[in-house]
Each structure stands twice: as structure tokens, then as C-alpha cells.
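Just one chain is shown here, as C-alpha cells, and it is the form predicted alone.
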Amino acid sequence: MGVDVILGLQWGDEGKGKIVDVLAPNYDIVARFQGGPNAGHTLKFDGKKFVLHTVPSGIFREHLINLIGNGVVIDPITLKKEITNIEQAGVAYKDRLLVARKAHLILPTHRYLDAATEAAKGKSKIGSTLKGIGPTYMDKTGRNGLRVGDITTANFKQKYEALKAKHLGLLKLYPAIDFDLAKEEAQWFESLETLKALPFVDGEYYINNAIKAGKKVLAEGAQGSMLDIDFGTYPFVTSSNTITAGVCTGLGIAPTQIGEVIGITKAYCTRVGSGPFPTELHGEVGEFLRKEGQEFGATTGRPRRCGWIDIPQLRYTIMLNGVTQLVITKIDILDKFESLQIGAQYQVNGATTNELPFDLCDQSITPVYEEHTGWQQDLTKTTSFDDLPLTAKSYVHRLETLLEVPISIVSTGPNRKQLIIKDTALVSV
């Protein structure tokens, strides 16, 4: 049956959690393949709001297996908080939440290092979430990280102390910061018991055996494609591969197993933290988008920078990911605009282009905009594409034309039922 993929096409916060939750009943397994607690997937249903950082977004669907893959980095403290919230919601998860033994662990000293190095950068900060993600991936590639499977070994404490000692040595290179290591360690080891209570699996064998058995797998990405370590707006990126290629290394499957690639984009564009953002809006319009869209980070609470939708950027990530269908989220946030802008092309060094330059940080980029008439109607209760105002349908069709990929779903609000299935041939809910 293969593995279908859901991932964000912008700088994150595209609404992946809701779409995974909506599509999850069509699958047997939902698997996270990269990232860590720097991601925040928000789900709203039955009058409640949940934010997941590590647990896959299929956890609220009964009988669905959820796998935290080997490409994910796990902070036991964050995971315990998530599981506590899930338990309080009455969700039976214990036999449905699996953890790959090869997933790496975030230690308290990883977070200590993250905070110290970011503080030392001053004005050159990259906007880290300070969750210890970067230092953990550095230890992974440096071949001295700790993995989930290490927890069950006899010399786990020795391995922990050796890595901690390395980190404390590195911390001497940076100015002192306020970090209560003893308190954080005590909480970490206590939270480790919650992680140990979950079933550990050899994720690569588990997923491949499931595929052989005819199970349907949905791979869930974290963050957005423009934060990919190789192809994002470097150095303002995350520490993992957020694109489709990351599914193969993050779950242990062959490229031939990839099926549908469902790319998610907002009807406009946002970014948290530092880094280039060609279509960013400053002033009243940007502030209006932030207010209407409640654009504050699910993980950090930081206000998101807002701007018009960026076609060259989206065409770039569609190409990188091999996107087969698109989901447009938060179109309802544009309800009150009399006119909209679509960033259709770039002006770079006096030339018009559809391509992203090598380095967006050092290039002067001016978007070339198309104006589009707004609909000025409430779309939050619309459930059929045919019932959308003509100007809203025209906006969606124009995006399809520019991006050259069919749009299958249009989201009109944060809740499960606020959804339009535009193309039933591509997706069914």
C-alpha cells in the first residue's frame, strides 16, 4: 500500500496537525519522521484544544497506531506532559503509541547548550526554540548521542554521564546563563519512567512489515519545508530534513514506498523567528493578518510574522517534495479583505524570476504581486466548494494554475468539520 506523506510547504505552522487528524481514519498507522518538541501541532474538536509536540496527530483516533520514528528527537519531559494531557482527555493510548528504539534523546544539557549558544549570538540569533533540538542532532551526527534503546542497557547511566560531561565542558566556552541543571535532571529522570512504559519497537522493521501486510501508513512531518537543513533558508533552518526525503531516513523505508505527497500551505504566509521572508507585510495589513489568524507559535507563543502567499517559494518546495496534491488552510482569515495580493514572481538583481536564489539572506528580493479581488464573506460555515463565493473559488483556481498541482482540500477554520473536500477523486474523508 505504501506510505502517504503530509508535510508543510512554508516555514511551518501550516495546519498539518488538523489535516493529519482529519485524514487519519483512512490509515492504520500515523508516523512522525523528524523533528522534536520544537514543533507544535494544534488540534481542535469537541470544544477542546490540544497541542502535540512529539506524539503523532492520529492519537485521538481510536484503534489507530501512532509511531514516533527514529528521525525524531525526544525530550521525555515534554513527552510526559503531552501524555498527561492525553490521559486527562480519556484517550486510551498505551498500546497505540510506539517509539522507535533508534530515536535520539534530548538531555537537559542539550537544552542548556541550546540556550547558552543562542544567548551568545546576540543580534545574530537564528530564532531557536531553545528545546535542545540542534545540540541533539549535532550529537547524533557526531556519533555520541543517546538513543531510546540505550535506556534498557546496563550501562545507560554511564553513557548519560559521559555525554553530560562533554556538554559541561562545551558550556565553559560560553557566558554563564541561568539554568537549574539539578532541577531539570531530576525532572528528566522522573519523566523517563513515562517513556519507558511505552512499547519500544525497531521502527524500520515495524513499518516495512506493516507495509507488507497491506497496512496504510501516513507519515507526518514537523515544521515546514523552508526550514529543511539542506534546502531551507540556511542558516535560519532546523536541524533535520523536513522534506519528503526525510521520510525515508526518518522511518527506514525505501523511496519506492512513497505514495501520495500531500503538501499543506496557508492561503497566506507566516514565519516565526529570524530569517528571510520575501512577502512579509509590515504595518497594519501584517498586524491585521496576525490578529485574524491568531498567529502565535504553538510551541513558543512568539508572534508570527505575516505576509502574502509566495508562489516562487511554494513552487520550490512542491518540486523538492514531489507534491501530488495540495491542501489550502486558513482561507477564512482572508474573509475581510477587499483585495488580496499573490506574490507571483521575484525581482532579483533587476531580473524577473520564478526561482529562489542560492541565498535569500544576502539577496535583495522584491516580490512581483498579482492583485486579486476579495470575497468579504464569512467562509467558516461553508462545506462545499460550489458554495464558495465566486471570488474565493477564483482565488483557489488561480493558486492551482500558478502552482500546477491540484488542490484537494480547503480548510475554512480550526475545527475538524470546518473543511471543504474540493476533489473527491484525490481524497475522501
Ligand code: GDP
The other form holds:
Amino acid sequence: MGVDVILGLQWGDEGKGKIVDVLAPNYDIVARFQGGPNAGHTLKFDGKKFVLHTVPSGIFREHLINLIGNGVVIDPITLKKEITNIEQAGVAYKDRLLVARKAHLILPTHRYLDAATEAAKGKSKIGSTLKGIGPTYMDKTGRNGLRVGDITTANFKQKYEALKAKHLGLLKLYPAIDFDLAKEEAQWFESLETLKALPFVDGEYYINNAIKAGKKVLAEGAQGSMLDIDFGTYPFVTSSNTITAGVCTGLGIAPTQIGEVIGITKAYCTRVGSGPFPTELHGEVGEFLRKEGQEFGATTGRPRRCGWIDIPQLRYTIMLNGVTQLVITKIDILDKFESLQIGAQYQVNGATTNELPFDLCDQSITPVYEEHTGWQQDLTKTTSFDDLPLTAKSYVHRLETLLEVPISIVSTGPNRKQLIIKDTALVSV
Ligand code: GDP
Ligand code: IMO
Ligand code: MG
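Could you please show the structure of the form predicted together with guanosine-5'-diphosphate (GDP), as a counterpart to the form predicted alone just displayed?
Following is the full complex, with the preceding chain placed first.
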């Protein structure tokens, strides 16, 4: 089948960027299908580090086409910064980075609305990245949005002014926030020139024709399934469908085209921003995970909340996505633990369950933990599953049993090469 999918099964930052970069050479096209510059995907190789926000993580693999799909929201300012970085690294991107005409644009005033609405929420704020994601998707579903294809139409400036006027009207409803619209608008229009220099395509035709021609496509998810607008921990979610279903609407392909669904989870769990997190660790163990895992947001620099791996949560997102294989990342971050916990089930209102209740904010949820012996050994240089200590193998096997999906890759460090292919029948690099 034409399109394989890589997506996050937790609350984002599972290591999607790294795994897309690793597997990209097996494909002809890497395509982002949703989200926008709220994403921060980190790639490390040859002593270099890149954080991508809008550009797909296949960009550093020569000859590969990278498509920003119609489901993505684009801020020309962030995109220009990313492209400048890529250019400075000597990467030829000009004919390899395509943009779907139906992708929506983030205006400076979308960001202001994000800031104003978050500030107005006070203590119940979402913890948004403040990149304008919510307001831009609201304009999309409200049928007011500006799209990439509009840029080349004669009345683009008029459409921009109309949307800006609407936003300025809305901003009056909120306590005043600081912004310098004239300055940011000038920067936005200047950055638009960089966007305009990229090839615009009718993404849906492009992808479907490519599939027909036998090309292989890898769809790259952003955020995580627990941040999905429909199935995440609402209202503490993002504003797009982050699950496999989002690939169809975000690229214009039929469900029958979906092949492998590669779900990524950390060997533990993190979340950035507000909202429920049943296995969160508040004490020194959580602090230790944050320090060992360098758990600070790739987009905002905020400290990530840390906790143990959560099986009911993962079983839920595996179900929603139709995951066919799992990738476990950051197992090396557990290297120093004497013992580990797996959140195997929940106790809700006194009863044990494997399912997520309607509202995870429910105070009565208590994870039921299963204890595992740690390996207390450095795994960052291990490249073969057979060479793992028995206790690490048994941790991975236990996850596989509880999650009922085969694990194809175990990632042992941030670098492209720090990897164990556990199941060569499922994946090769
Ligand atoms: P993404 O948003 O899912 O692409 O993930 P982020 O880039 O936001 O966060 C993942 C972080 O973990 C990045 O700093 C990666 O370089 C790093 N990383 C990825 N895989 C591994 C791994 O197996 N071990 C370690 N130690 N770091 C990893
Ligand atoms: P990647 O692709 C982690 C979180 C924010 C906030 C909520 C809503 O790097 O995994 P938004 O800006 O969308 O209005 O924020 O979602 N969030 C992420 N958390 N990784 C991300 O992306 C995220 N993108 C958004 O912290 O809680
Ligand atoms: Mg990230």
C-alpha cells in the first residue's frame, strides 16, 4: 500500500522526528498532514542538531520529496527561519520542499488571539504553545481562513485585511495584550516571499498520482494521539486530528491507501502544558526523569512533566490509530533505575479497568503499577536486541505483551545511529 504512517501515541515529543529521519530513506515522499509550528521535531546526526517545526523530517535525506500537506497550518515567519537554517547547513531543498495549496496560513493576529484567549482562561489555560494554532483552525472550520493558494490570487491583500480586521475586532473582547502589529506584519509579508518561492501543489493530486506511479509515502504526525481534538484529553488538546484518520483528511488520500501504522512511545511518559496525566511523578523520580531525559520543550523550552509508561492510555491510542508496529524511544533514560514501574491498569471508582474513562480529569483515577527490575547499565551503544541485558529485554517483552503489538525498533539515544532493529521482518534501515 502507498502510505505508511509514523505518529506519537502519547502527549507529543515521543521522538517522531528522529524515527522519521531514520526511516525516510525507505520512502520517496515524506508528508506532514496536520499541526503546525506547535510541533518541534529534533534530529541529530553527524554532530549536528536540527529542530523542525513545519518542514517534514525527511528534508535531510537527499533526493527525497517533502510535502507540507493541506492539513497543516503554516506561519510564514517560522517557516522562513527553518528554511534559513536548512539552507545554512548546505541542504538543497528548493525542488524538494512542496506546499499544498489548501494548507491554511497563520497570521500574526492568530497568534495574538491565541495569547489573549489563553490569558483570559487564567488557571484553566490549555498551556498552548501560543503559535496561533487554535485560532487558525477555528478560522478554517469557521470558513474564514486564508490558504496558501490564496497568496497568488489578485485580491490576496484584501482577503488578508478582512481577516485581520475580524481578528482585531475579536481582540477587543479580551483584556489587552502587548503586540507590535506593524512590525510583525512587515516581517510576515517579507517571509511570505520565501514561502512563495517554494513549489505550490494540489497536494491531493500530487500524492495520489505519486501512489499510482508506485512511489512510497511516509506520513509524519505531529503532537500525540492524546492531544487529538476528538479523542485526546479535551479540552487540554490541540486543534487538529493527530491520529491516523487525520492522514486521510490532511493529505487527501483514501483510508484504503494506509499501510503500516508505526506508533511511537517513550519508554516512560511526558506531557507539556496543562491537563490530566494519570502516571505523572511529582517528586524526585519525576525530576530525575526530566533531568536524564532533558525533558524541555523543543518549541517553547518549557519543562515537560514526566511519569511512568501508561498501558491503558497506550492501548487506547493503539486502538484509535490501528497501530501495526511499535517503536520504543528513550529506553536509555531508564538506564540508572534500580526498579521501574509500568502503569498496567487504572482503578476508577474502586473498580479496576483497562479503559480510559470519559474524563481523565476525574480525581478518582489511580494507576495500578507493576514493578520491574532495572538494568542499571548503559544502553546507548547497544545496537542489537540480543546484546541487551536480560532485564531490559524483559521490560520490552512485557510492554509488547501488555500492548499486543510487535515492537520493531528500540531507540537508545538521540542520534540517528543509536538504534536497535528488533524485528527485521517489520522494518529495515
Ligand atoms: P518529537 O516532537 O516527537 O519529534 O520529539 P522531540 O524532538 O520534541 O523530543 C524528543 C527528544 O528526545 C529530542 O531531544 C530527541 O533528540 C531525543 N531523543 C529521541 N530519541 C531518543 C532516544 O532514544 N534516547 C534519547 N536519550 N533521546 C532521544
Ligand atoms: P510535537 O509534534 C508536545 C501541546 C501544548 C498544549 C496543547 C495545545 O513536537 O510532539 P497548541 O499550541 O496546539 O494550542 O497547544 O498541546 N502541544 C504539544 N506538546 N509536543 C507537541 O508537538 C505539541 N504541540 C502542542 O503544550 O498543551
Ligand atoms: Mg516535539
